[in-house]
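The chain below stands alone and is given as structure tokens, in the form predicted alone.
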Amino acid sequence: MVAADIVWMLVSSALVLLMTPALAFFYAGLVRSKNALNTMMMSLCSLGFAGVAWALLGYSLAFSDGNGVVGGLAHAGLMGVDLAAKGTIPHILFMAYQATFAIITAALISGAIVERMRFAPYLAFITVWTLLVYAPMVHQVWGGGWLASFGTLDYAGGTVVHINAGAAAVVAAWWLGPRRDHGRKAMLPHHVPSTVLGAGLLWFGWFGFNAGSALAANNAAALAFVNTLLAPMATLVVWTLVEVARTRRATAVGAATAIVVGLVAITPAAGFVPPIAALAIGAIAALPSHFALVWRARSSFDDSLDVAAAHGLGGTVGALLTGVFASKAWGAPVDGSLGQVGIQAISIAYTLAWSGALSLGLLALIGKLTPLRASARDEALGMDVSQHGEEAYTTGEGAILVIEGSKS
């Protein structure tokens, strides 16, 4: 084992773990104040529910020997996950680093269904989703499964994390239906500074997400680090220019969203492309995601916080462009080519189908056991009070609504 690699992976694991509370701030600022705590809890509780599921069974399904689709049970209950070397770091550290990925991936889905999904079925969904959808996808791409053999390039999670979560988010938003005020009232962000703070912390944590995926303190980590720095910069520039051209205003929400889109887009390519390509990927990714957000705002489809546009579409663009810009000279196993773009496209389509179909089935099953959707009264009251019995801001408004509701 190599001491420098151990130190870097300890730091990277902590950085990726930070991304989940960062996501909580990012999402919470975008919702109405009566739903801020519930939105944060949907991210924070992934730290427990998805994390424990990963340790007990998910890690084994992802990284034990199995077939082309899913791993076996050799590491169930962390059997055999000890201080022995896995590469140049302890096996337990590799498991912990991968756990932070499972946690943030499950939490991403919540952005599509905030302000209307009941908390208990949400927890059931992300726990089982981690085991049945996420862990097998990890195995297929990073654990020696069929997508790895097929030649899919995914350095740090374009398909595994972002397209996977984006597909689940679309299905969940469609299955639940729109918020009751959607299209009738303006549902504006209640605290944009929280969203900006969340975006900044996400960018900080993302250095561990991408550069940590080298699993060592080496040149690949340095390249992924620099590309993670550059791509969001380019996205931010293009997004801002597009906003100014369209509306003559550059918004803080737009800037925060642009940073996330750039981070998502560079994730599959981070250790495979030269820095100039990272700038190109970030710049190109801004356009489809921006206009997808514009379209969604005018449609009846209620992906509350635009998970599909930022993560699903951002990940798709990044995965395709990985096939264009991959370079052996910069660490990729193959050079970019039309054939590699085709492999990336097939992998994307498969991931969408895999996650979409299984997520839909899981939602339908949980919905048979307990209502997924909050009642009209609870949604009007706000998910903070109705699901958690507390308020983000102690104005007393929630208590007044409870009293008024009990009288009616």
Second form
Amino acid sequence: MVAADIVWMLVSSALVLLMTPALAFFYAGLVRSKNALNTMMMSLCSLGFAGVAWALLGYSLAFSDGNGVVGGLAHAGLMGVDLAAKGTIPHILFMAYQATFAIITAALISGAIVERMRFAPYLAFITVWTLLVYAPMVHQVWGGGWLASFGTLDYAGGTVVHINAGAAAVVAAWWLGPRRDHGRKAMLPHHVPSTVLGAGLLWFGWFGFNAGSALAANNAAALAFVNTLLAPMATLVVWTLVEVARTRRATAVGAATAIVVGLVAITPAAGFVPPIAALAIGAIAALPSHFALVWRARSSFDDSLDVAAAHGLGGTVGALLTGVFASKAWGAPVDGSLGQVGIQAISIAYTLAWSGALSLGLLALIGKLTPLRASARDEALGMDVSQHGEEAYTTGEGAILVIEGSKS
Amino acid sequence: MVAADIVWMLVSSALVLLMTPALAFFYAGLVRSKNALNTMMMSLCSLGFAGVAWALLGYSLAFSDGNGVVGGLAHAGLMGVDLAAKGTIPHILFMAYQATFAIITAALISGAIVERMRFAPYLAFITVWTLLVYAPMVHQVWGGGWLASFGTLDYAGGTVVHINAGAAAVVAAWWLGPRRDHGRKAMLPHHVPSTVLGAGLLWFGWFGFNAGSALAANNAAALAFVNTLLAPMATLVVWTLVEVARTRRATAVGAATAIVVGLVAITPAAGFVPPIAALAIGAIAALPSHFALVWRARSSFDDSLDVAAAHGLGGTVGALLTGVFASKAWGAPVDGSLGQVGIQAISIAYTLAWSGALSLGLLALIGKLTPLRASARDEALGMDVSQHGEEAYTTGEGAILVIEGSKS
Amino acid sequence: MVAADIVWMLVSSALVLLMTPALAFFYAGLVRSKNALNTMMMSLCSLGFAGVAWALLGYSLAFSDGNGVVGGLAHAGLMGVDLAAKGTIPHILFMAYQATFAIITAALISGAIVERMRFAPYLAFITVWTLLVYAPMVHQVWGGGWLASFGTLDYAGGTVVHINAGAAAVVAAWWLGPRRDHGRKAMLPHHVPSTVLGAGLLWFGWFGFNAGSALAANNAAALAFVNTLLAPMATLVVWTLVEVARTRRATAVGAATAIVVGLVAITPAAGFVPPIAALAIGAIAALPSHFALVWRARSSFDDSLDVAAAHGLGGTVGALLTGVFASKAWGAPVDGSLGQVGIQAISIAYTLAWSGALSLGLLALIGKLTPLRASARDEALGMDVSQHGEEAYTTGEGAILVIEGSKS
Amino acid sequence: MKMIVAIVRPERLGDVLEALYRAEVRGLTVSRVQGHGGELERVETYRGTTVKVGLEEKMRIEIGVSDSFVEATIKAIVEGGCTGEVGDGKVFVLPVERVVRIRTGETDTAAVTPIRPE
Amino acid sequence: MKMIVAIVRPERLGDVLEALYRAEVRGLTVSRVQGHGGELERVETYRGTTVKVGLEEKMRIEIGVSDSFVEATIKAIVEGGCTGEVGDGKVFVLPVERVVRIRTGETDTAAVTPIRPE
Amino acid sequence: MKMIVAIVRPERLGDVLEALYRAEVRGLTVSRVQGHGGELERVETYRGTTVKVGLEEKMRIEIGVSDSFVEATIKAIVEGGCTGEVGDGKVFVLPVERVVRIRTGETDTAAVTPIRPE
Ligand SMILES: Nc1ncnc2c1ncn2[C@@H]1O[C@H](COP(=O)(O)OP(=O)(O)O)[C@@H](O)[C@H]1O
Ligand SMILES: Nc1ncnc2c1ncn2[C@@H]1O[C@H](COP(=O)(O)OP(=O)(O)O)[C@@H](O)[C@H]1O
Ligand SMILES: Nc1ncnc2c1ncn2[C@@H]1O[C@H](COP(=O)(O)OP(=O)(O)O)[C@@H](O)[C@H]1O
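What about the form predicted in complex with another copy of the chain, after the form predicted alone?
Starting with the chain above, the whole complex follows.
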């Protein structure tokens, strides 16, 4: 074991953990204030439900020996996950680092269905999704499964995390249907500073996500780190300029979105491409996501917080460009080539199919047991009051204390 | 000295420092908006007052040679605290790491007396408390004092920090008496997202608190880290399910509280128990704290932000369970046993007595010099305006600029 | 290369990056709500514009071989910035660490001209300023330029960052002129908790700024870290006491400001002075900045968020006191002396002249191409709506959805 | 001249404004209020504390109109604001003695006819 | 029909609502306002800037009642809202010409008698 | 007794208050409202969504005055609130039947003369 590697993975795990509360703020700022807490809770509770599911079962399905598609049960209940070395760090630390990925991936999906999905089926969905869809996907790419052997390049989760969550988001948004006010009323972000805070903390945490994926304190980590710094910078510049060109005004919501898109795009490439390519990837990725967002807002497809445009599409562009810019000189196992782009494309298509089909089946199943959508009344009243019995910002006026039982 | 250990302790110190602003947000979200800044300032000023007191005197009382109860003055004024190694890190770094603990512990108490205690006596209280109550307690547990020899297991401060602060909170809430509106009016959290932000940042910072307590980048740090990840996950799941069972709705304030309770409970056990036990400790700790909170809200005892229920009781449960789950195989000095639970119980009782008695005496003394409570008028007006002459959220309407002196 | 040093520089780079979003919150809380997003965007977009400018050209101007004033073009376009070691870390990581400094320095200036400067010329200004004013200054102090040979002590950027930005802020505020409401209307901070959040995150990030400047995980890093902890504590205590003495009330805005002033003051001294001197520097620095702030508010000089008082003056006091307290025993190249104070004073004067003159010229030039100031109407309406077409906090009431094009 | 004060549901505000627009009522002032009427009360829980929230979010619309517009205005509000469920709100008509346009000092009917800027 | 407009202290709102409830006054609308009266002015300081805040937080209650309820309503408000210190607020009674219930289109007295949902 | 309701620009509120102060009008109540009149509409963009914001921030001032003060009050408001550009707002004068001071129960003129605390 290497002490410096342990430190870096401790830090990286903490950073990735922080991404989930960060996402809670990023998302919550974009919804209406009557749904702010519900949106936050969708991320927050992933910390509990996806996290515990991962520790008890998901980790084993992802990383214990199995077949090309899914791992076994050797590590179920954290069996055999101990202080012995896995690579250069304790096995438990590797498990914990991976847990933070599982949590954020599940939370990402919520952006597609906020402001209308009931909370209980949501919890059920992300818990099972983590085990059924996410863990096998991890196994296939990083756990010795078939995509690993197939030659897919995915440094830190462009496929596993972002395209995977993006595909689930698309089917979830489609299966649940649009919010009742979608396309009829203006639904504005109620608290843009929240979204900016989320973007800032996401960037900070993403260093752990990408550079931590080196699993060691070495050149690869440094490269992944630097690329994670450079790509969003370029996205931010291009996005801002595109907005100015289109509407004469750069927006703060746009800037926050650009940062996330840049981060997503560099994720599969982070440790494989030279820094100058990171700038290029960031710059290029701005365009498809920007226009997808604009198009989506005018369509009747209500992927409410644009998980598909930001994560699905951003991840796809990043994964394809990884096939272009990968460089052996900078640590990639192969150099970029048309062939590699083909491999990337097939992997993307497979991931979309895998996640789309299974997520849809899962939603349909849960929908059989309990309604997925809130009633029209609850949706109009707001999910905070209807699902959680509380409000994000209260003055307490007109609230009357109810004393249950006697006072001691 | 070991470079990797230095890095880890630098990071851990920064993380623990961040916990105090995080606490400011956690607490401030729970009060009414007219008291938001006062609540924040109670944490923020601990960074100054408890911090300076610690550096100039507290550190010496805690960690220089002394008797079984309190250290000496050998390190007063940072004398002899230099770049030489203490363990594997520079002595000054060890002092700094400990300073961040002193700061957060003092700040924790404020949750019991917000919305009514005058600011000046509060500052006096936490400053003297750090020296008189906290520093000796540290000496007794970690500085070679009698609890260390007695065999108390307290990995990262369940006793020293949480039970200690919890006991002070109880006596402070009792001595000051309830807020004038307590039990009469509904006093709702004015800004739940603040509380969620605080909880997220506290979790992030707590990795430094618990895993940093290994004072090195080793297996113990990794174990403490992983347990600090797992326990709150389990608490969150159980808390959510209990809320659903009781009221059919999981709340965001509840989720934020659950995270803190889980973190508190794992603190004494972090480096001593296997990960699966961390899940158990987190899950179990949810119950007493949850029901204590519910009971407290209906009682006339106004520990306003439930320091006793979250930190006192959470810490107690954690300390007892440390006696149950401690495992030599995972690095504890002894295995869990009934005897060890007894030792833990005695230590808890001693801490409650120590902190309760001294804190009460200190409050009584300060109360002789200056009134501890704000006047009824100031309390009704709000502590922000009455104590600090400012408001958290202003529009500036109706505010008239006063120009003192001439314009240059 | 040293793995532990890589880890520390990865962490430090992430921490310094976080300072820019933190600054966005610190500043945004202090303005009126109608300008909140514009103020945030001024920091946020520095992450893109100053960042990309630094990567493509600024780094080369600062750190490649050149003359005493400015570097060359050897590293333009990141040429030759690769995985080879620079000191004990990969060259790219050194570049990235320095990039985070460039970004925050440019963003600092915005505090002087918020609530009135048009966004496009602002972006142009900070982009060119990074290349023309900042990069050469870095070269002169840290890149082997003349101030380095002259003997200036500047551990982490008191001169390069804070005095430099402070001077630019002064001329920018003066050149643009005061806000139209300045001295006429009360302009209150619209969201003090934002400012407190910013201050908390700035402190956290500043550990990377100062202790990262050791560029290694060693005693110097530990010392810089500890001093960065101690100095703001002392500033906070003194500031609070001064406020109480003057107005009988300590304010939260004051506490947040004090933290920043303490951080600025210790920056040039961090790795050169003993911890007890850090407490002294922090305590002393509170006074001039406090009174400068009070004086400024009554003057007609509208450095809106007091960049000059906090960063310019705080940095100056810190730089001078570095000349007093520097100690070879604690790692400084020379001991403090009157001579060294003189050297510091000359360097300060030079920096003020350099930055003041060039910044002014640059503003004048840009002002020739496009108006720097928003129209009176836009200023009254608010910069968020006029520059960015969005609002920070919306309810959506009265907003009517505009459907462009047909729905799919 | 009359002052029409209407309390409506926030989610119907858009429809009411549209209906008013179609009825050629231009000038109006809106504010956020909280109302208590025959609506069901809401229960919320914060930590152990349970509260009953008896006030619902509503929007208050205030419209100064010349007498001939009163009927049309009321009709538009009822049309736009009606859902048929308890809590739809009320319209009050109050007499007004004088209206002054601040910009010009014009009074009465002249004061409430908005002049579109070109 | 009358419109009763009362300005009260925020901390007395609960008591006023309770008193109104006991007086069987059901429908009402509340909003946050800021008032200036005989109250002392507050001084606040933000960085170097000192400001005098002449406006105090108040709550405004608006109640449409039939004539026979006017006395009882005023009495309830005064009872619930009185602390005896400067700043307690005022009650204004304005004539109302017409009331319409948006849900049903009913007018006048019928419009202000809330129908409890069962 | 009259109730004067004025809608003014937020940025002119200070001037209006000052003018009222000079006109010796002491008691008043202010609230934040959003108005729609002849003002230009604002366009905002959030991600792909474009919205037209037809409501402008305004301040609403409510002043109960005895009849003899009406002229002076209107004059002060017009003076303080006028910029000459579209959107300056309106003043409405409504009849009031009764005023009660909550603190003392005094009615009518006595109720609106603020008593300065010494
Ligand atoms: N008498 C009244 N005076 C003032 N506002 C009222 C009155 N009655 C109802 N309101 C307002 O109208 C809203 C809806 O009233 P409610 O009586 O519940 O509806 P409905 O007329 O459909 O029965 C209330 O929330 C309140 O804001
Ligand atoms: N003439 C008035 N018109 C409108 N509102 C008034 C008037 N006078 C007082 N108010 C409101 O009543 C509140 C308390 O009034 P004040 O005169 O201070 O109380 P008191 O009646 O106890 O002397 C003020 O803050 C203001 O909101
Ligand atoms: N008929 C009306 N009833 C109520 N409020 C009105 C009316 N007309 C205008 N207002 C208020 O006055 C504000 C300015 O009105 P507008 O007609 O644009 O100004 P101007 O009188 O300068 O033409 C509006 O935003 C609205 O708040």
